[in-house]
Every structure is written in C-alpha cells, then in structure tokens.
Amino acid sequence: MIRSFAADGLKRFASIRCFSSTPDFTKNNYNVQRGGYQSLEEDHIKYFQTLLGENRLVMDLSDLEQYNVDWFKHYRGNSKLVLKPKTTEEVSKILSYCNKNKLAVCPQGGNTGVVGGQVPVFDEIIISMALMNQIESVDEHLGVLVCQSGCILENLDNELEKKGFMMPLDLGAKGSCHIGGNVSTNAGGLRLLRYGNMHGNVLGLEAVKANGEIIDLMSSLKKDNTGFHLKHLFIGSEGTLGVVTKVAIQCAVRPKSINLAFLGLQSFPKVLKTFMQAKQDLGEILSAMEVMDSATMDFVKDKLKVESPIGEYPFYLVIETSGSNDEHDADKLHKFLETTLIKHFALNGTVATEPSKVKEMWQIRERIPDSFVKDDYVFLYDVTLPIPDYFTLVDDVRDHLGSKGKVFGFGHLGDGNLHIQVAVDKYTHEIKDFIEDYMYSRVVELKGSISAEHGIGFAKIKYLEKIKDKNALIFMRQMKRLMDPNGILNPYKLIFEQH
C-alpha cells in the first residue's frame, strides 16, 4: 500500500556534454600527445588471431565504434583492434606480448563510465572482458560470489536471489556494468550507507600485470593478515596497474521487506534535521538516503514525463529501509515519517510498501540521468563534501553561473556523494572553464574530493594536484612505474607520465 501524509500550514571532474552524435577525437578535442608506444602492425594481428581466433578479435570500423566511444558520446578513441578474452590466461598472454612490443591497451568492461577511463585516447587495442562472464560459486552459508570480472551487475544479484543473497553494490547501469569495472573504479551506488562500496565488500581478486604476470588475491576469508593487503591496490586503480580477472565479493542477505519514504521538504537544513531523525529512528535497518532539488525534479517531469507522487516541493528525499519483518519495518518507517512532520521538518511525504510501488517510486531518483542525456549540453560533476556543505556548493555555483546556465543537485546524502549537473544553451571551451576552475577550487576549500565514486579517469587527471598531498602522488607514480614500466596500462587515464 501506499500511504500518505501532509504537516499542516506547513558528476572537469567528469565534464559531459551529451551530443546527437559522435564527437570528435579526443586527441583532438584535447589536443594530447601521443606517447611513444608502438602503433598496430599486420604481425602483431597475426599473433592475437592465433591466439584467440578470428572470431574474438573486433577489426570493422562499423563495430568498432561502440568501443571507441562511451556512452555519453564525450570522449572517442581510435582503437583498430578490439580482443575478447576467455581466461585469464588469454589475458596473460595478450599483456605479456604487448609489453615486450610497447603496445598500449585499453581494459574494457561494460563501457558505462563517465570519465573516460573505458574507452581509448588514441589507438591503444582495447580488451574486452565480456566473454569473460562466468560465475564460479556461490558460498550458500557464508554468501561468497567468486566470478569472472565481465559478470554484469544485475546478472550477479538475479543469480544471487536464487540462493538469498544479493549484491551489496546498485547502480543505474547494473543491466550493462562488469563487476571487474566496478571493481577498478571502487564503484559506490544507492545504498553505500548500508553495504559500503568494493574496497569493504572484495574479499579477494586476480590480477594480470602488465607484464603478463598473475597474480592470484583470492580469498573467500575476511579476516586474513598475512601482509600487505595488495588487493586494495587493484581495487580503484581503473586498470593503470593491473587487469582484474576474477574476484571474490562478500554479499549481503537479501532483505525479505524493502520499503521506501518519499518527502518533500521546505530548506537544506530540514534536510540535515530529518537525516539525523532518521539515523536514530531507522538506525539498522536504514539502506538509503538520496536528495534532489526542485530544479533536478523539474527537469525529469520535463525531460522523462515523471511527476513527484507529493507535489512540488524545494527539496526531496527518497528514504529506504530493508529488513526481516514487513510490520516492524514498515511501523518504523510510519512513526519517523510521522516525526518529522510533527518536528516540521517535512512538509509532505510518502510511503510505500508494495514491491511494484516502491520500484516506481525509486525510478524518479534512477531515471535522473537518463533526462540529462536528453539534454543538448550538460556537464556532470562527481563530488564528495562534508555533509553540513553538501549544498553550499550547488548554491555557491549557481551564484557564480548567474544567467549562463541551469544547476542542478542531487545524490546519495548518506555518504556526501553530491551529484551536480550545469546544463548550458551552447557548449564553448571557455563556458567549461568558467564552470570547472571555480568548482574545484571551491571543492578544496570546502575540504571536499573531486571524486566521489566515478574515478580519476581521463577528464579529472589534470586536477588530482589540487586535492592530492604532493608525496602521496609521487608514490602514485613510482607505483605506477614498479608495476607498469614502459605504461603500456590504460595510458593518458588516472595517473600518467609520457613514455
């Protein structure tokens, strides 16, 4: 059921522009130098024909494309070789000849980032990892995946069900994400406040080095200090040290009651008072806290044609809760609800119950992307803030944009993961810049992180010196150079030095 109540008289960071269609190369949008890696020749096809077969090596510019390009069509590389491994061995094989002849490549899973890190600069051959989609086990007593890193997300948590569990990670892209790409970007999602993201939920993984070597992480343990933990270097490194093969994740019970609360509310403030009310209120089995603005719901009812369920309001939340037992759940979530409005810090909410209500009350806060590629020109930014200025930041660049363009904010206020979109009538070079040199300047002195859960990438790298200690980037690099020496690892992405 769903039931209602009124109070009475009461993500450059990743910079997206959404084209019609395919943008120019980034080499040339960007005008970045080439390094000296060597280019494609007809003996090193020889080699991965022999090696794969003809028919798991990409070669047609037609479908090569969908490669190149990444889903938001800001960034397009010129990859003329696209390989589709089956193992981990192929793997191995495939970097060990790359790295003896100076070839640059891309890793690849389902092609869903935002900053560019998925797809090549130049010409780098791309690997794959879709073929590499097989789930190995499914621990029934202590709830371990191990799978190849080209399982899909949603595939994961639809196998999971079968048994109890599901997923600790959600995203709007779980129907085309790999869970090895979840893994190299240290993914996030909807319900970080609940599960945590990959780096407290991997137990163990495998890795393929640069030079082709294996090295085998993998533990179903999770207590286990014998050393360093050299898992974590994988985990969010985005494929600059190391390709990730397989991995071994912890999954949570899956809950037999999810309900969901949808609130409209009058300022930021009551936001952070019914944040804190629900915190002690829901306390265990609190799963979600996501918050949008007006003008974010305005632009999806615009874009996608999806009306608030309350009314219009300045702010919203979209509250979850999951557990064992629907009544006490649900009365939980009824008697913060009723609290708030009494305390008048909502002024109207929501709530719902039924499976097929709650997933359509959860689309307004999914679909949010979907409307922002509809639009022309928009630029997305992926931040994290103390929670006390998770709005400052919307408002300050709203002051700074003035009549130049739209700002919208939005994201998971559980963890301070503030999503913010500027939609402008015409992209230009200098608009961006306008834009990005005030936020990430802002950023810091708001004692923030340009990343949130999308990564460094290829957009952000320029600007990991504004919020990186000078010496732990000089340890990102001699890292870097240690496990990748001639860089042949998703080169001009993350942390890069010209070879």
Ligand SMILES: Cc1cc2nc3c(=O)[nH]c(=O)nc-3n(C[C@H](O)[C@H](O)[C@H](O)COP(=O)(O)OP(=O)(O)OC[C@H]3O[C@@H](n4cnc5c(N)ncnc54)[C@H](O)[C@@H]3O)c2cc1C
Given for the second form:
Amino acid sequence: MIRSFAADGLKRFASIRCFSSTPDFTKNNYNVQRGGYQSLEEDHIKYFQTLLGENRLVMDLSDLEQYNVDWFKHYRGNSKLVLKPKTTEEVSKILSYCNKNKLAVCPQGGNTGVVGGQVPVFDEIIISMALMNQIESVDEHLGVLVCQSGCILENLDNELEKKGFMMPLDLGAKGSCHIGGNVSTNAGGLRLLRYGNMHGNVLGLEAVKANGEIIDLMSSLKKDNTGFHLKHLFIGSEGTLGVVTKVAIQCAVRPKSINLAFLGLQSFPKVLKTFMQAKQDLGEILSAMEVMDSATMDFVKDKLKVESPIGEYPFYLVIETSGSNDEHDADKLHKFLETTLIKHFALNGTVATEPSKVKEMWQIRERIPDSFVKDDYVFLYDVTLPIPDYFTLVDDVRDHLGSKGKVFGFGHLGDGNLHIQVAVDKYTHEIKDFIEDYMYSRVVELKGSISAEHGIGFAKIKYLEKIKDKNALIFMRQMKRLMDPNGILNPYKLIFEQH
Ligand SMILES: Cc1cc2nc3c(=O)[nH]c(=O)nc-3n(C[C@H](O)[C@H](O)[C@H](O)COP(=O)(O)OP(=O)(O)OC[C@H]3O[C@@H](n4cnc5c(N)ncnc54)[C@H](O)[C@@H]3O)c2cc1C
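Alongside the form predicted alone that was just displayed, please also present the structure of the form predicted in complex with the named molecule.
Next comes the full complex, and the chain you just saw is listed first.
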C-alpha cells in the first residue's frame, strides 16, 4: 500500500562538527617520506602578510586544527599556515612565490573530501578558497552561472532559485563543499543520473598553474571547439595541476514538480527489477535513484535516531521525479508504483510531494555519511560496478570479513556507484590492507572502478598504481611534470613523485 509521508522527528543535517577524537598525524600513520620542500620560515610569513594582510593568515594552533583534519577525521596534517586569498591575482602571487621557494601547498575548498586530498600530509601550506566566494553573474536566458571557486554549493543553489534555476549537482555535503572542490573532484552526487557530471556542466574555468600563470578558460558558451579542451585537465585533478579560481556552470531549470518515493524491497534482484521498471515508466522525469541496505538503515537509526518511514525491509529505494507538470508527473509515478506493487517488486512504499516533506525524506539518505562519524572507525569506499554485480561486492566483502567488521552498502544505483562502508572497532594497518587488497582486486575482477566520484586523493594512491594502464600512468606523470615541475601542488596525492 502506498501511504502519504509523515516522518516526524527527523533532525536537520548538523553542519557544525566537533573534533572530539582527533586522528594521529598522517605522516605517523602511513609509510610516506616528506619531499625535499623548504620549511616555513619567518621571511615567508612576512611575504604573505604583506600580500594578504595579517587577518588572512591562520597560524594559531587551535585554529589550524579544522584545516588540518578532514571531515571524517581519518587524516591529519601538520600545516603551520593557512592562506586565505580573495582574488585570482593573490592566488597567482602565492603560487609564484611558493614555486620559487619550493614550498609545498595544499588547496582546500570546503574540506568535505573523502579521500584525504584536501588536508596536508606534512606541513604543506594550505590555500583555503573560502573567501573567494563571489558570484559574478547569472545569465537569465541560458542559466549560466559565473562565480569564484570558493562559493558554497548550497548558497549557489539558493541564489539560482531566485531566478528559476538550480545547480546541476546536489550532495549531502552541499552546506559546506565549494564549487571549486566539486570541480576539482569531479563530484557526482544525487542527480548525476539526470544532469551528468562536471565534465558536462562546466562550460569554462579559470585556473592558476604552479608557477603562478593564470589560464583563462572562462568560456560560457555551450559550443566552443577552439582547440584542446583544456578545462577538462582541471576537472577531477584534485588540486595537483592547478588551483581553480573561477568557474562557469551550465545550470538546470528548476523543476516545478518534485516527488519522492521511498520503497521497501525484499532482495537485490527485486531492486534491479524496480530500477528497470522506473527507467521505463518514469523516463525523462526520473532524477535520482538511490539504494540502501537494511544494515545501513539500522546504523543510521542507531546513530542518528532517524527511522525508515515505512518500517523495516532488507532494501530501500529512494526514487525522485522532477518535471514541469504536477498532474502528469504524479500520474506517471502512481502508475509506476502500482506496477511495482502488482508485480511484487516492492513490498511497501510512501510518497512525498510537499517540498518540506520531500526535503525531510531526502535527509534519511543524505545523513548516512553523518552516522559514520559517530564512533566506530569506518572505512569509506566509493566504487563503480556493472549494475548486475552492484551488490555482489557487498556480499563478498561481508564473507571475506566475517566477524572482523560490519559492512554497509548504499549508493547512487542509477549510476552504478556503490558506497561500501566497513565499521571496525579500531583502525589498524592490517585490517585496512585485509579489506582493501581484497576489495579492490574484486572490483577489478568485476570490471568496475576503484573510484566512482571521490577521487584518488591520498587514500587510494597505492591502488591507482596497481590498476591503471601503465601508459596512462606515464602520461599522467608527464602532464604533472609539465604543469608543476617542482611538484609543489598537493604532493603525496593522486599522482606523486618524490621531489
Ligand atoms: C556528508 C557528505 C556527503 C558527500 N556526498 C558526496 C556525493 O554524493 N558525491 C560526491 O561526489 N562526493 C560527495 N562527498 C565528498 C565531497 O563532498 C566532494 O568530494 C566535494 O566535491 C568536495 O568539495 P570540497 O569543497 O569540500 O573540497 P575539499 O574537500 O576541500 O577538496 C577536495 C579536493 O579538491 C581539491 N580542491 C578543492 N578546491 C580546489 C580548488 N579551488 N582548486 C584546486 N583544487 C581544489 C583539494 O586539494 C582536494 O584534493 C560527500 C562528503 C560528505 C562529507
């Protein structure tokens, strides 16, 4: 039976986080050698003070902590300095100076990255983009947004709403992550199924190379075949090739009608059947298709006191439709839901149509990552798998681990993107290798990818070497050497050579 949604007691995503259990320094936890970079000296600080003014340098140890530790508290750097530029020219002068003096830097956006790319490993200078938060323009005819890269995703979306548009991407971290971080990680999120990834939505960008040179690729045209499409080099390069300072984004028209269905299902084969049915019946109005297993829902319930609105089932699907006509969309959704129930694909479901209820029901899915920072140590994985084998990996990892840990599976089913999390009592290198050596080789066997949307960062560098084509790796290194010969940009991440 399809019921109307009435989930009381859901709490809003808490954007302020406390650093109660700080991790050990990454340099102590992992076997990594500091590169031959200069250490910070008084003269360097004086230069930056003259450039930015004293207020835009962070040097107080307790203030530095929030920049040195990542959101999930897995990594901890030891930077002694955060710089907060406001303009592209200031970024250019910072990088030019650092390059000449061989000072390593770590670009940081909203610090919500999951693979440790945004926090230093040793004492790299952090370049925080937080003050580069100006919107330049919104083209009301074409929906093209031009802004600095430190704008927070949710703020941009709120601005666009006033003009009838929306950001083409949405993720649980939207209240903190920056558009520059999204571009640099090629973030995916909840609506990639409908609007595609950043490679499609970034029309243009401006970036500063390691030597301080500004590259203006700020086209806001949809069609611009004037040579190599250089912007793509910066999309997903995780701050290793340049600092992104400005972007032009193709935004989507804000849908007038949004519905959200929350379904309970018995097995993964039934999830797949429902997925296929949704694609056929909902067609162009399907905008998100998220899945989670009962272990995940139980964990969220336990840690955050958020409950399923329909009772307990082995699997849950969250299906969103967005369109321009309430009646048409409701009719399509209703027919789809009827079919899934008649065919016994789904066992139960509920639909939210009112905006506040839609938002509330989305919170159940969006707050999953929040539950994983509550106490146990949770390893976070993000992989792509061919859809038929999407949950095979969860079952296999569960078998592999036995009683050594609890395994949770959820993710962006519509894109084949699985988040598989493993909770253990305590972090050890042994358990990490035990999980990862098995999991990543299994992902390769299943013909998937070891990173769907989070990137490589610091966390997956060892495995990139193992799975990537050798010539592709050589080409990546050549590119890195060309653009950053001294290796000052985000060392120890993604693609790294000792300097
Ligand atoms: C609750 C939660 C939910 C999430 N959900 C999703 C999701 O659904 N989909 C998804 O893809 N990710 C998700 N993430 C991961 C994260 O939010 C994304 O990777 C996001 O794009 C990171 O943006 P940020 O501004 O926080 O970047 P940061 O974490 O600060 O940085 C990430 C990387 O980009 C580099 N970088 C940042 N800004 C710049 C810049 N201006 N120029 C050059 N390099 C830069 C950093 O050096 C680092 O390597 C989630 C994270 C959390 C905490």
